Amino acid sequence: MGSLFRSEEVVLVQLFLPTAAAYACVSQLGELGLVEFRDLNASVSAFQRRFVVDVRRCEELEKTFAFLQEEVRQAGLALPLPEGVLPAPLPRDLLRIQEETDRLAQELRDVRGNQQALRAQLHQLQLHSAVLGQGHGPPLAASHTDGPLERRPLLQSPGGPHQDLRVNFVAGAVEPHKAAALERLLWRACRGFLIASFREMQQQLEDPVTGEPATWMTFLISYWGEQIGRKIHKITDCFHCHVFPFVEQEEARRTALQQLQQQSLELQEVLGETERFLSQVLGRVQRLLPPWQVQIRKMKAVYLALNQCSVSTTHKCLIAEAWCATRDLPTLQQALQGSSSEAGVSAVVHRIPCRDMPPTLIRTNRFTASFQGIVDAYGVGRYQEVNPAPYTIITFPFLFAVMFGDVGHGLLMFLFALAMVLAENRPAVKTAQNEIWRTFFGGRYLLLLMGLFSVYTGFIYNECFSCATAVFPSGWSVAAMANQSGWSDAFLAQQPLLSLDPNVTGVFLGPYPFGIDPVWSLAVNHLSFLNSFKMKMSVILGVTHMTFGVVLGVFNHVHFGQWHRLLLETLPELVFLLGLFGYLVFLVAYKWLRVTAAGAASAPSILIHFINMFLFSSSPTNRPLFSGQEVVQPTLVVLALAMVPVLLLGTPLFLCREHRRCHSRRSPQPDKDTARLLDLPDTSLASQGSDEEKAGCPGDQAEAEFVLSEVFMHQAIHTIEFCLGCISNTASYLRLWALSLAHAQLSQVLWAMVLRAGLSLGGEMGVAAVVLVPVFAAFAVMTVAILLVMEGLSAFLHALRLHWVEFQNKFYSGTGYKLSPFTFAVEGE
Amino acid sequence: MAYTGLTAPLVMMSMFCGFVSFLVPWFISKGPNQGVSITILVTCSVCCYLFWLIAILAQLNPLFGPQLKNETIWYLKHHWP
């Protein structure tokens, strides 16, 4: 069947590397992507390993990386992606990589700081040329027209003439959200003694650290006296502002004022010469940085894989132990060769026994991958159990659809996910970050299908946009009933109500060939009918799904050499399950093809009969459905009954007799075979078919790992699981009924409440076509976010539940791990 | 339209989905895939079988009729056949 059906052959393999070569050889496994090195340092810490130093290295270089890679974005530029093979490059070329990347790192961190430096100088020279430009009103004028009275002394202060009452001047930037309370301190503080005008500047300056614009005030405060001008300081101080040298001639101002603005040219031009440069610095680093990250990474993954290898002095050679698929050993053979070849001593490759469980490995295509994703999301099965995804690719989509179906729902999902399958391989469509997209995309196989089988599962239930359509003619013929019952124009008048009645002759015809008759989706007692049926269909659905489960199994007890407990475990349970719940789908199908129309009044409730026969009593109004049926019940019971003890005691028993036979015989001489018997019930056995050597003796080990008390609590756990599941499993198949019903309803009431009223709106046609395209959006919306995206989540996980409770617990332990092969490959890629 | 009963549909049924789990399985190509495919042909045709079968036995012999209002069933006493 492939490797599909089960994990592939994987075992372990033992690699000689020459010291020479072993650095080649692990790049060229890591490129392959073949092994699963096993840690044989593992009591080493990573301090103390061999390689450490060659890793750390790396490690400061992707530091390094990393600065690079934060000043590339904060300049707005993107890194593009490494194009074509990188291979690791070999030791001697790190230090050749290293040294440049020290020097861009350096030249980087130069021109930063230059730039920074530069860019606060112009601010400074930008705020003092505002400073001096700006205009401050009456002061300024007050100097222009009152020349000669500037020095009159503008207060008569009492304290006497050694006071200087010559008017100063302080101009200066303060930053905006400052400015009003550096207004208010300095009239507090002063007392009047100043007068202060503040003025926003008319451009906005650059910060020039954070590079965010802001509006600066400037502000000129004449005040006289020395006190006052120490106090303006030591606020003016206080609040960073900036404070520039005032001259109070004009001519003076003025030619400082173009003084600046020149110096605020020259700086310029250099800050552009210096950006220019950076920019060259930057777009080096864009084309030489990808390749790098990517070289090193690689280096580092094999100086890690090679810190997993123990050290051979004798040999001068690392052993590395790795899992290897067996299909995949001649490929490893290649490989190891080809590195090896230039040192002139090849590495060596031999498989070695092991009693640890190897990893699981099965190989997927992209359609098969997401299903086996959802098997794995439950657990990763056991070395070469069987594997229950090829099974799940349809039954999970069927069971979907089955609470799902709906034409027009299946049909809008399946051109979705179609749209996604036809639109896989671009660019565009690989490369979407979005995690929501990714996840929808990841899973598109898995839409496809489940809308396909939504659209079939539609088709039989006839609900398209929950109409229902007449393909075929229906089975129910009303123009029968009515010519029949004399329903004349005035009777149907005065009922409201009536009902079809298919023992008149001519009024039931035969079956729907093809799913439910059109005509129940008309009636107001539907829902009478197609609860019993999909609650029937549901319990048919899950008894023939955990049946299979079970036999799924035997495929386990046969790969693995438990005859036993094909006879002790999977017979039991399948009598028990089938005895009893077999028996109900027996009694709904024969009830469908054996009570008629004429015994209807009559017919007997498979409920009842149900319920009579684990009580062991009968109903004395239930008529039984066939001859015999009151002798058949007790004795499924009984036999049923009869299983839970096999089930319980048979295989402890067993393995008992098994452990005590061995035991006696071992005196005499070791038996090898008798190590399969006796391994627990769920070990699996790890490659027996390869066995060079024995590593001890097997008995030995094994009779340590068989504690009888433990092997009967299994048992026991199994049993208890097995038997009550079987009811609780089937009761919780009754979701299939629950979650149809409520989408058919949901869906139903979207139609009648929107687009049938907006459909039998009256008036113009005109008028009812303009009221039509909001009606229909509003359907259309709704129905995308209910019906499709809410009811499609819901029905999805509830058909995942099923599927990893009630399915996979008949047979899937899932207690394995997956092969995760040395390799490059990132992640998601 | 005169109905044979179960026949017609069971006979059209079992053999299309006979011919998509026996017949179709000889004619996919030897590959790593021809298993998976082989199974996913006879599960399909299982499930979708059962189904229809489970659809159609359901309705062989109704106990009880639909109930319709008298409009619906005016409409339908001329309209349908």
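In this text the structure is predicted, and so the values were computed from the model without any measurement. Only the largest set of C-alpha atoms that superpose within 1.5 Å between the two forms is called the rigid core. Positions refer to the first chain, counted from 1. What changes on going to the form predicted alone:
- Core-superposed comparison between the two forms: the C-alpha position of residue 330 differs by less than 2 Å.
- With the core held fixed, the Cα of residue 229 is displaced between the two forms by 2 Å or more.
- Relative to the superposed core, residue 476 shifts its CA atom by 2 Å or more between the two forms.
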Second form
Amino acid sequence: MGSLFRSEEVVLVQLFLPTAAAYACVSQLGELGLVEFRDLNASVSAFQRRFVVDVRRCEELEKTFAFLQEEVRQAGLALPLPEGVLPAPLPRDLLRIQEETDRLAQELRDVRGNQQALRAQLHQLQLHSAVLGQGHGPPLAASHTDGPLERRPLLQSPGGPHQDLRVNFVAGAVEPHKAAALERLLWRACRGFLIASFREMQQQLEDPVTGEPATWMTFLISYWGEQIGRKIHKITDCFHCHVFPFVEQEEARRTALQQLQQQSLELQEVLGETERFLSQVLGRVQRLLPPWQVQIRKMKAVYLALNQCSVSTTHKCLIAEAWCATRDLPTLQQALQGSSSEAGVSAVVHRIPCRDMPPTLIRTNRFTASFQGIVDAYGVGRYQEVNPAPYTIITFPFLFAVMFGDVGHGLLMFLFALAMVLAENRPAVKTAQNEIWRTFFGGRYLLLLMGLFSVYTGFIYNECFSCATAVFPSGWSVAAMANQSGWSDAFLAQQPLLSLDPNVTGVFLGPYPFGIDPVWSLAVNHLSFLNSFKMKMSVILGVTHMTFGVVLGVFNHVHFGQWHRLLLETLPELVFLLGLFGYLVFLVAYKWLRVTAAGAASAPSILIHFINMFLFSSSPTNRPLFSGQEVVQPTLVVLALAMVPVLLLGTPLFLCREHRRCHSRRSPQPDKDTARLLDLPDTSLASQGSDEEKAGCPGDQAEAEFVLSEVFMHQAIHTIEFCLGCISNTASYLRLWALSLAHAQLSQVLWAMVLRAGLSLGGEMGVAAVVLVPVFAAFAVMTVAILLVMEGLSAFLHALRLHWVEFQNKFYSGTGYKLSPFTFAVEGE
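Let's see the other form, the form predicted alone, since the form predicted in complex with the partner chain is already up.
The next block holds one chain only.
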């Protein structure tokens, strides 16, 4: 089978890399993404490995890159994407990149520091200018200090410490939210021995740190005495106020203001030059940083991979072990030879045997990736186990469409997915960061098929926004019924409901060409008819789906050489499933094909027959569907019950017998065992069976101790799970009927209560046009929000459960692990 149906063959290879060319070889493997390295130094600490110094140098560079990137972001710039494929730099180029990076970072720190200092200095000058030009002015007692009368106190004190007091000033600026608290604290601390004036600046100043405009409050405080002055200075320091010198003379203040304005202009010119130089440095960072980031990321990945290699005893080469697909081995050998040609010694690749289970490798493309993701979310398959993804491509959208069947809703989903598919190569669409959009975009092909299948099932249900469409002529004739039944005007007036009898000649002309006849949308028993149809359809689809899952298990048993499972597990499972529920499907199909309209009134009940089948009884009022039914039904029940002990005891007893036979034939001579191991083919020898099969397989393929109780317990759990699961899983498929009915009824309610009500409101053309605009808008919004998003998500989750629980557990274990190749490619690119 191809890689999509089953995991590719993966082998364990050993690489001998010359020390001089090891870096180039691993770098080339990272570009190709072919192998997954195994850690041969698991017992060695990460700080004691060979290339830990190189890894630390790369990490230090990444820290510097993060600083440069943050500076670019703060400047409102964006880093462009690197152009082309950049190889990992040579080890000798690391020093050059490190020196240039450190020089750029130092230049940026110096320029940024100078810019901050100049901005802070300019801010101080602007605040000082605002304080001097705010117009507080000294108080009147201090403004006329030349006259002797003003200096003379009213009461002359006979000497003392206060006889030479004069008025002093403290001027500055404070943040507005601190001004009230500052004024209150000054008044209380100085006990009123001051005069304070606070005014708000009319012009906002740019904050030197954040760059945002801010408003400041200027203040002027006049006080008497040195002790009061010390208190004022301490309080202003606590409030982080900007305090500036203040002179009393008006002319001196005007001269100082002019000097401050001149200094501000000169400082702004210097700041402009600094910012221009900063933009030049940031331009160089924008040009050089993206390729450096990619190269250093690749270099770090190479050294981390080299740390997983072991060193040969001669220290002339590195030894690595890696998983690689068999089909990629020629490419691997060619890549290593090309990378190691300059060293003079070619790298060597050869397979080695291994008992570990290889990783699973399933190659996908943009179409199959979403379906493979659904399977992997349940669990990654074991190595070379049957992959459910190819079958999920058909069954998942179909089961979704059974629950979501509507032509209109399916067409909207299909067009939405088609738009994403057509625009998938646009960079803006691929690089979108919205998480919801990325989820939809990743599953665009899944949505495309879900919408397409919903259109198909919508035609079968004959529903388009819950309304039936007459694509073909109806198979029922009302005129023939009226002519042959003698319906008069009086009869029609007395009968609110009319019945169409298919036994009357000409009334039923034949089945509708495709889907359900639109005349059923007018019938009062429309819902009963659809319930019966969809319920039986759900049982048929469920039994078919589960049977297909059991059949897929045959391919696993054949591939792994577990022939006994075909007879002891698969055959009893098929007999149990088909003998009970396959027979139910047969009864449904037989009744559809054999019972005609003439005998529909006396047709037997399938449900009563199925109940009597388990009770080993018969009902006199419920006649058989076919001759010999009384013998067939008990025989099938007995046969199904007889398969339970076979399923329960068959595999444990067979494995016990095989274990005893292998144990008796095992040779006690170890030399023969060693020779037999060396004679094994040059491939991976992983055992693919379950734990109990590893214990019971012939030869030396497994050495685990065989415990019959554990094998029996495992088989008992499997038997109980399968037998009870056949009943519960069949009932679980009835969700197809339930959700299909719920979707149809919700769509019908939305149509009747919104759009039909809006159409009946306006009698005139103009009124109807005005009314229909908001009505149709509400109908469209609720259709998308409720029927497409909510109902679509509900149907998606139920289809997911049917695949995970009812289908995949019949053959798929999902206990493997993915092949994670060493690659430089970023996920999503």
